[in-house]
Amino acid sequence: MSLELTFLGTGSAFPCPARGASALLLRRDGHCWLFDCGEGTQTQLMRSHLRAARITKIFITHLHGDHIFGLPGLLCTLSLQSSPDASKAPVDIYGPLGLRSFLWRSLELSHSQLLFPYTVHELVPTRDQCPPEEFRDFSGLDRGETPAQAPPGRVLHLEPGEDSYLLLEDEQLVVRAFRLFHRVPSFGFVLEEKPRPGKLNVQKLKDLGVPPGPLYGQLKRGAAVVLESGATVRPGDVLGAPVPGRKVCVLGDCSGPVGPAAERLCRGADVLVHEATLEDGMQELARERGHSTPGAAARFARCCRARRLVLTHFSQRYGPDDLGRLKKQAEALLDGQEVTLAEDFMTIEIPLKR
């Protein structure tokens, strides 16, 4: 099963000819999930090898414009390319409280009607995710004003025991969000595949008298089988150790995590995508603006024992020739472990574990 990340925009604040605003697309077995949607994201999609029509889920880290201004336009373009279909599954959009109002007001005021359904699932932030003077309580936003055509969706609260938000879970994977500190509440997202069954031990199958064929598949799927002899063979009798799934962590803008969940959820990540807006020599300014430096990103990656750190969200002050020193600053804290500098249209493949 394929799993890959394609960076559509790796710059901060605004799009420019050399570097688009924040957007990252994750493809898994043909399904496309978009993380952030800065201005110009749909143009970046058109310039890439990706198909925007395959996007089924969108995750917004925070409500700053360079991460959301492209979203209403992208939805409208997807609608223009769609046919009315009431049976079509909705596009699920996850993001901070206030995102639902931003979307339906943008579409309402622009007289835009989408030909496909969408739902908005809002994460309720905590007050310690940004400076006190910057916190806005959007819990009563548009109360009594929201029209019937506003998108449905859940309101997700922090799970105290987990210190995180459970966004979705199925037989194959789980997606959670955790809190970050920024100038406005920001979030990180973790996609983790569940372990796959281990390999069948063919010799044990023969010894136990299991005939080749459909019974092998049942055991592989975790179901016990009963042989003609009346003996029961359970998966644990013939399967090797479970194979760990892959883990991808995408952090929004931040100067650091809030609470213990981030380090725990990101532990052992195959890929950790972390912002590094400013170089280490500007760490005071970075902290003041709620951002990270390469050194800060590397320290978090080291705590999490991430296998691969990818830096992104670079200040537009840095040209291609300047980014080498940001890479060296991060690598200096990771004992020589290679750090990847994200570039627009770069694709990273994450292979299955064996």
The other form holds:
There are 2 protein chains.
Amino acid sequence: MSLELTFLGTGSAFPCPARGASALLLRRDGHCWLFDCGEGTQTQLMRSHLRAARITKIFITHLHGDHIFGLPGLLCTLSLQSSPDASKAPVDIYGPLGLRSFLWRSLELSHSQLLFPYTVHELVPTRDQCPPEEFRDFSGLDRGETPAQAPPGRVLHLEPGEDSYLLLEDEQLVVRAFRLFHRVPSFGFVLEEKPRPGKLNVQKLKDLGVPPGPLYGQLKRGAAVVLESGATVRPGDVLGAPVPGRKVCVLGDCSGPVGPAAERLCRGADVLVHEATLEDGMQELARERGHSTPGAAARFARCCRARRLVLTHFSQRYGPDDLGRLKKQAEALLDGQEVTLAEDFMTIEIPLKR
Amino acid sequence: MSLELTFLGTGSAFPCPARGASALLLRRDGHCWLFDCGEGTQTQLMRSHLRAARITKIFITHLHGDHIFGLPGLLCTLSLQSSPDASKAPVDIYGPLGLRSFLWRSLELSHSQLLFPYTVHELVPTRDQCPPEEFRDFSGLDRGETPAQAPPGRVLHLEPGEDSYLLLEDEQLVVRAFRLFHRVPSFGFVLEEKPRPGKLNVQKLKDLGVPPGPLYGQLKRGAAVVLESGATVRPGDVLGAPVPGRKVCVLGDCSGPVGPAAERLCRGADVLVHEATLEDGMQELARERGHSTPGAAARFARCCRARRLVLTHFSQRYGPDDLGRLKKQAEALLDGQEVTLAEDFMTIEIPLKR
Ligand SMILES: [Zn+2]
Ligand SMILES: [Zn+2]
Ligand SMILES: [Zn+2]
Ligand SMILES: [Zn+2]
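Same protein, different state: after the form predicted on its own, show the form predicted in complex with a further copy of the same chain.
Below, the chain from earlier opens the complete complex, with every other chain and molecule after it.
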């Protein structure tokens, strides 16, 4: 099953012709999941080979404009492209508390009636995710204002034991969010596939007298089988070690993580997407603005032993000639491991493990 | 004094790479005034030769997303480019009731603190500007929610005698809004320069014994002068006929005007910018969606004897090859007068009259 990331916007603060505002599309099994949606994302999608209509889930790292101002327009355009179908599964949108109000107000005031259902699941940040003077409590917003028309969705609190938020889980994968420190509360997302069963050992199957056919499938799916001889064969007898799934981590703007979950959840990531707004040597300014440098991103990647670090969210001050410098700054800390600089429309494939 | 229009987005419904969402920049005397601000307008501005920092006034025709979703992001980027200066004149934003709430919520929830002051002046529409089932009363919005932080501004009601809204007036010009019918209440804007005094007739000045110098200027400015001889010379004695100012009319999306003001205010327009979303032959669909065809736009232009009709807001279904058809449809009703099809980045100069 293919798994790939396409960067639709890799610039910081505002969209430019050379680098759009933040947006990243993950494609798996025909489904497209969008991470952040800065202004112009729908136009970047049109410029790419991807189809906006395939988007089924949207994850918003934080509420800065360069990550959300494209969302109302994208939803309106998705709606224009869709036919009314009440039975359609809703588009699930995940993001910080306040996202529901932003979306609902924007759509309401622009008289936009979406033809498809959508839900907004809000993550409640903790106060230590931003400087105290920047923290705003959005929990009381829109109280008493026609909530019947507002989109449904869950309110997700930090699970204290886990230090993270469980967003969704099915047979194949699990998605969690963890906390980051930024000028405003920010989050990182981890998509992790569950391990696949190991390979069947055909020689062992023969030795144990399992006849080829449906019993093979049953064992592969993890169920024991009873042979005609009355003997029981367990999956562990004939299966190789489970094949680990892939792990993709997308971090929002941050000067660093909050709490221990970030490092634990990102451990061994196949791809770690981390911002590097400003170069090493501008650490002071970066920290003040709640941002990271290539060095800080690389240190985090090294801590979690990420297999591949991808830097993005570059200050619009940097032209193509400057970015080689940022790449080297990150690589200097990673022991020869190559670092990828994201560009608009770049696609990264993450191959299945064997 | 130069006066020019630059189209930044000429497409309908959503931004495309070939045609941005609605935005039009008027430049006069070094000031830039923006009409509508669809998603991506700030990026279109960067692609043009114009500087966003020069924008001092913004006019919004109606609250559909393809006319407003670029506004929060544009203001944030203007703020990034500006230095804090409390003495700076505010950016004046004019638009339908509800615009203040849209802007304020978007900026508030995205934690955007603008470094320059701005005001939002809201036009209160009348109920007959859209189908009754679409009308929403936004007058109670945000009541009781920290109005101290919301931007200041006036609430403008229709002046019944005039059937229009007076937005601003100074020594040089006047800007009025008038009502249009659309799926949601929509407005048109007329900028009209006041007449300039006529030319001084130097022969007559000599004949009357007015000595060259400051008295010439006084007469030109419209003041009578008393000569040493005791004789009074009035401006009318020595000035030619006043030179009419220029008139630019920008209409929002509409299937037609509401009330008599539109035609009266647009009479003799030097440039009339009118939407033509769908071609003739799709009148039914156009009307249903509150839009115009080239024929409808041309009939309105003919009624007001506009000197130049510019069509814009074309459905994204039309490629460059289709639009010639729309041009011909409008020209067929205009007696050989050429019609202009707007394109992104097209600039139209409107010369001074003599
Ligand atoms: Zn950002
Ligand atoms: Zn940010
Ligand atoms: Zn429109
Ligand atoms: Zn409209």
